[in-house]
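First comes one chain, alone, set out as structure tokens in the form predicted alone.
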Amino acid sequence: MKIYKLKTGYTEFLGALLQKGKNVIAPRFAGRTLLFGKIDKAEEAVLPEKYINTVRSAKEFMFPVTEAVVEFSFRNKDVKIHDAHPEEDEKLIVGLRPCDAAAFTITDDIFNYEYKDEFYLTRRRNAALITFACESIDEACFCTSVGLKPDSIQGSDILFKKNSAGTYIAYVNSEKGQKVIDSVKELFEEVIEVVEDIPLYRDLENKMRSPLDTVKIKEWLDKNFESPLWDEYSSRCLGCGSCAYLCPTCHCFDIVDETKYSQGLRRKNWDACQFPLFTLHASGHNPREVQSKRYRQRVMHKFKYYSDRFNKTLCTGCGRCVRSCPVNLDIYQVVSELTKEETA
């Protein structure tokens, strides 16, 4: 792994990059909200030290909120079908925060599992993920619990961490990070000498909520999906879907045809487990009648189900869900209390 010194601050290395011509998203505000956005000029970039992390993740640059997958067209019987291809325009995604890289390394496995999505795939092949370490948290924030870190490089590109000088240092972690280096090496210098590890990122770690026992947990879950204390559990959700919609891991869509005359459209559309509707059969069953059956089919696939398949936990404990949920239902809370219960 080559290390380098930002010579300059954050603000003039995004201002490099644009004069290169590159296409950058970076957390700025819309309005009052914090979110990733496309950039033209580097001061509408917010400083990395001035926030904990966005209110969305930047899954939807890979998985965006809604996209045609088909477009098509009619007259009588006669049905014209086209479709749809994903931009093949290259990013550069800067500001990331480590859970939110390290959660492309896990729905990488499900939209390259037995359906290859190449909408997804192609836009995270030209996508460099630039992340900064944590300069703070939250009560909200539990990464250590599902092995993650204020300063990981999972899922990164480029790692870029502060010495006790203030001064950035970039950990490239990918040959797309280094062309990204290379693109503007006249800021950097590269780092022979062994860098020094500054007590902040470890000061952070320390402050975090215990970690959670995810394989206890697993056990328990394994055992108890009649539990009643899903019941218990669920009763304060209001089935908002929320806590999906913000999470960088959930990546359920619906598939719905957009009409107009005779012609139309096929979209792909987030969507959330959370939703009364989500499972309806067009029979009229649903197998999740009740907001006890679909709560716990979230916690199921974070710890339980997407471990099964790909001995992965479905989440990087952002905290988002804790943060956005208006009626305060931790997850981390929920998980921990169930491993205290006795295994039926």
The other form holds:
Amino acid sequence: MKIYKLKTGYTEFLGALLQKGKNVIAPRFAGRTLLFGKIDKAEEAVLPEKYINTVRSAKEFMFPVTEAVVEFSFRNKDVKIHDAHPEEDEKLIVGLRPCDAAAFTITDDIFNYEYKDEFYLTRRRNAALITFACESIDEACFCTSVGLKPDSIQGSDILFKKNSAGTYIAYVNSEKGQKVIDSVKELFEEVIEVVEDIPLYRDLENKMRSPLDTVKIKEWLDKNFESPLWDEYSSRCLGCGSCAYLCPTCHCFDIVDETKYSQGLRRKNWDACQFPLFTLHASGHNPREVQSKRYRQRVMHKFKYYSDRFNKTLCTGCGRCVRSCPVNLDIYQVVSELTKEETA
Amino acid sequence: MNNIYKPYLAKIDEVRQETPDTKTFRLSFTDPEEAEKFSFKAGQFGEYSSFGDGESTFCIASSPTRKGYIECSFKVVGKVTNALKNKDVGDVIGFRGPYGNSFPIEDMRGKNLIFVGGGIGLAPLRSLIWNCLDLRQEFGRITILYGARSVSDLCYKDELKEWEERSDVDFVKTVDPGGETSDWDGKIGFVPTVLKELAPEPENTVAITCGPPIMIKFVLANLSELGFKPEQVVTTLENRMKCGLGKCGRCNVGKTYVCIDGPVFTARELEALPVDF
Ligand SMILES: Cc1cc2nc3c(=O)[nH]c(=O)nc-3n(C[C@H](O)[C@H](O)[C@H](O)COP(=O)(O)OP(=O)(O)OC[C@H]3O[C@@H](n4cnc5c(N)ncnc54)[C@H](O)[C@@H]3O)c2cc1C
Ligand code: SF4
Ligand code: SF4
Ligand code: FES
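The form predicted in complex with the partner chain, contrasted with the form predicted alone above:
Following is the full complex, with the preceding chain placed first.
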């Protein structure tokens, strides 16, 4: 891994990338909401020290909210279908946090096993993830509970951290990352000496909510599918789905046709297991007919099922579901309290 | 690009009205190259589309031993099935598949088979039944128990007659009490009850069952009472599906994806799943 010192600030770095004609996606305000979006001027991007995280995660750049997968037309008995193509342009996603970068290494497993979802995988191949270590956290963050840290490099092509002088140090983690550095080489200087470990990141790590014991959580979940606590802890849940939509690792979707006259598109749209229709059979039978079963599915999928199948926890502790839940259902708190109960 | 969501185009060559609300399509792929390459196993399913309306999951109801076409039978219940209902011979629909695992036909060789079907649940069994009958000498005794709510709800009526007349098949048909007609010559009673009366020997036998969830539940219980071990009982699970590819998350039961790990499970495998289907 090569390490570089950035000779300028964040804005100049983005400016240089834009000048080289790069397609840059960075956190910027859309109204009052901080979201990832394509920027045309470096000044549009919000400085990494000014935010904890974006409202929606970066997942939509691999797995869009809605996308066509097939195009078709029909006129009487004459039906034609075509592939819809994911955009193939290269993207630099800049200013994301370690939890969002790590999320892709988790969802890669689902889109890349057995049947390959080229819509996700094409975008994934064409995107470089340029992460900035966290400089502040809030009470919703819990990445240390799921094996991450405010300065984790997992999933990043480049990770930027500050040294105590406030200079950005770039840790290059892949060939893709190296290419980005090479494209604006004039801004960087290679660092040979050992880089100091910045107390800021360790401080944040220590300030974070005390680590969850994911092994113990899983053991409890293994035994407590039928626990009455599910009703108790989820009784407030409205089934609004915000948690799933904002989550960087949630990946469920629907497939829906849209038509206008004799032309149409078949689309993949985000969906959520928190909605009652998600599992409703045409017969009227619904295996998860009440919200407590749907909430249980969410927690089980994150902390048990995904690790049973892919050996990974389906959560990066980004805290979005905690911040956004209209009834303050806090997944960290729920799993810590559930596992305290000796009902096993 | 290899687009896993893109269906083949398939032409409807034949339409049969099985019951007042169930139809069978015989389909052939419009692209001869695709038709040539295509193969499947009994128990697998597909995503069938009416373009503009969406996709629906049905098993492949014909036998892999009968080449050049596939058949599906569907009950009209909602949006897509209502759209398909109005299609006719010559119309073109979409098909993705074959998906899922299949019946363990290799393990059934040399054994007695008892098929227990209810309603439209006969569709996947029919694929396996014809598969086995086309290789008749490879299996022991073959018993088929089939029931529906009423006489008019019985699917594949011509084939039922054929099985009834064959000397190498024991065929029993039944309808729910109240569903009989004056000329009904089968049994009257629920499938699980008739199964118990029939009392098949578990020795060297595999039971394969498919039907509405409530029927399957009682059939499994009764087979167990008759001495069948959970390894000897095979069934198919139904969960709402969209992708059929283990991606969309809809058919999850625990870590299992019914669409790629199933839809065929032994009763032993079902015991290990959370009750979430
Ligand atoms: C493996 C498998 C094999 C099946 N085989 C057959 C068969 O051979 N014949 C048959 O008649 N039915 C079969 N079904 C059930 C069939 O898929 C549904 O009845 C059908 O999808 C309803 O579609 P709809 O659009 O008309 O209903 P709607 O109620 O309008 O359905 C809305 C959506 O829900 C989905 N959906 C609803 N119920 C089910 C369900 N039980 N299973 C899967 N998806 C569902 C549909 O894909 C549809 O997109 C099978 C289901 C599975 C899982
Ligand atoms: S955001 Fe909160 S209320 Fe909404 S579905 Fe998730 S847990 Fe339930
Ligand atoms: S479950 Fe909540 S905390 Fe975990 S990754 Fe998803 S949104 Fe973030
Ligand atoms: S149907 Fe999509 S995961 Fe099984």
